[in-house]
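This document starts with one chain, in the form predicted on its own, laid out as structure tokens.
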Amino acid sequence: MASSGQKVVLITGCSSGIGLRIAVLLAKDEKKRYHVIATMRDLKKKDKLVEAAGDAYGKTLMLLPLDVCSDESVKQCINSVKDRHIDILINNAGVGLLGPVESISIEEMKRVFETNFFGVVRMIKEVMPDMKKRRAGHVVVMSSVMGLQGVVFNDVYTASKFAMEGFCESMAVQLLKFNVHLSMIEPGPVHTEFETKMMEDVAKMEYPGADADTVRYFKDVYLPSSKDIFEAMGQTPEDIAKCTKKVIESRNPRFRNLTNSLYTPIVAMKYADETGGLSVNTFYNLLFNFGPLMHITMSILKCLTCSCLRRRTISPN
């Protein structure tokens, strides 16, 4: 139970990587100001939070199950919580989607909406009164560059992701007007255990109905190519906690905060041709025409984020 002044801060998809990082970073603040709500599909798979959060779990750290693809389980979780006071709502629980569009299934498609953009507007839905009620309330979203910039292979992703910059965009202008927040967290590439094993799985799999160049495309030139940006300009899940956490502390947070400022270039390439034309023709060069190039690029970069410029992505500002 929380204590007098302490802000409730539920969080979904705490089992591994961004959410696990976030809940044990809030619950071990040295003030103490934060009473947090780890939430999982899963309870038999808490033991790397429970080893994680140390000291902090059973005292500014408790657990409850959580399936955000289930009206059910969300209402049964939020009628949990005492008065149903949640402070802050962070949406963290998300799936991943790679390859050739041919090869993936409807039913695959809409479970990563399901997850990604159902999943958050279920939540929003049920805590959204009470903190239009009380006049308070902050709502952050894990979302992506690719909810602002679309990536090659990763179409599906990339769609549920802008499907909900989009929802939360017209949410946070209704929102203002009772006083509640709502922002965005935007990372770029980050290492986790997740997205690691995703990677080493697609490189393995067949991919009936694509045809061979496509494939060819995915596995020869995407997927090094992909690596190369992972391993320059990739963000730690604490990079992602300690952006998260500056977020929400701060007294006018902002609606949009790309975690990683080496891709500010990129997106604003983006909005400055209003036809499109200069980002898809730069990605289409850079993966198709340049790729020799980008390797080397991607080589400098590395060296270059090993310190000083790596240490700056870790800001919303």
Ligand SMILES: NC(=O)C1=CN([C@@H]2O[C@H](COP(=O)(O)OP(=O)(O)OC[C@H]3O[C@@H](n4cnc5c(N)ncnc54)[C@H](OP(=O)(O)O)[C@@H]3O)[C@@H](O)[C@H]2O)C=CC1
Contents of the next structure:
Amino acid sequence: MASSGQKVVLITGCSSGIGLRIAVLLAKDEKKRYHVIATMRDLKKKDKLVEAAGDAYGKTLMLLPLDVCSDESVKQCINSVKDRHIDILINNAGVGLLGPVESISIEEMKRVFETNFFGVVRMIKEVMPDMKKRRAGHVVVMSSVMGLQGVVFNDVYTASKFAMEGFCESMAVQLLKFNVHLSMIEPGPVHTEFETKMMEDVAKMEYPGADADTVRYFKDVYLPSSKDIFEAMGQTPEDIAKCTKKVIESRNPRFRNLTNSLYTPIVAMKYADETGGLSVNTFYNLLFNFGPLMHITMSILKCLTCSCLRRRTISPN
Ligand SMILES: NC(=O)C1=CN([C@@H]2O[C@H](COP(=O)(O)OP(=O)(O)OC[C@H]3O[C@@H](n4cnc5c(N)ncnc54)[C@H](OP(=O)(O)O)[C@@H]3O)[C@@H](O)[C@H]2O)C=CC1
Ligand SMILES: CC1=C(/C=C/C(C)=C/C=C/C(C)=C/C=O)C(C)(C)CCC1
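In place of the form predicted on its own, the structure of the form predicted together with this ligand is requested.
Every component of the complex follows; first up is the chain already shown.
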């Protein structure tokens, strides 16, 4: 149970990656300011988290089952929290989806929206009324740079994160009236099981319905470039956990929080040209003309990312 003065933080999707790291970082807070409720849909996967939490497990960290795709599971979980009192809700659970749209069934696409979009909406709907009543609370959403800028062959994942950005941008205004803050965290590539799972899915893919050229562009152009991008600009889940901690500890939390300064110029292009031509053409050139030189392209990007742009991101340090 939370002791007085402790903030109750509920996090979704803590079996691996970013969610696991946020749970551990907050539970190990030196001043013990947080009572962490780490949730996952399958508690059989708890071992990695329990091991990483060490002594904090059972003290500042407890576990609850929660599947963000199930109304019943969400209700049961929140009802089992003392007085349904949650100070900080961190919506982290999410799934990726990669590949030519022609090869992806509508069912698979719906699964992504069910988790990444409706999963977040379901959580916010359940927790927000209590926060509004108390005139206090902070809702954090793990969005992505792909919630701000589309990336080829990530069409449906990007759409799910854009949907969430739109939902939250609208919601934030109403919530502020009730003194409830809403913040988006927008990481670029992060080395977690997300990357591994997507690569495993791609290895199994047979590309039904996609023409040979599209499959070739995906396999021989996009995938190697994406690997280079992960290598050159990938962050660790600990980095994202530190950024998230900064956001929840801020007196005046920002709505948007990019975590990777290397991505700032990519997002800035969108706002520099309202016709969209600059982003679309730059992405086209980066991928199809400079793709084989992605290492050099990344170095140029690093130079472009001067300290002034870096101030626009949340640094993990
Ligand atoms: N890795 C990256 O490059 C980036 C990731 N993100 C976002 O960060 C978030 C965390 O991803 P990351 O840590 O990288 O990936 P992981 O795959 O390591 O973690 C995803 C977590 O979400 C959980 N999850 C999936 N579906 C559900 C569900 N229905 N109910 C509850 N939990 C569920 C998974 O649980 P289970 O083990 O049961 O599948 C897992 O714990 C996601 O929202 C992702 O979109 C954003 C930017 C970049
Ligand atoms: C920037 C960029 C590319 C790839 C970006 C990638 C791979 C981003 C991954 C982001 C993730 C994984 C977000 C998760 O939410 C391309 C298209 C290769 C070339 C053009 C420039």
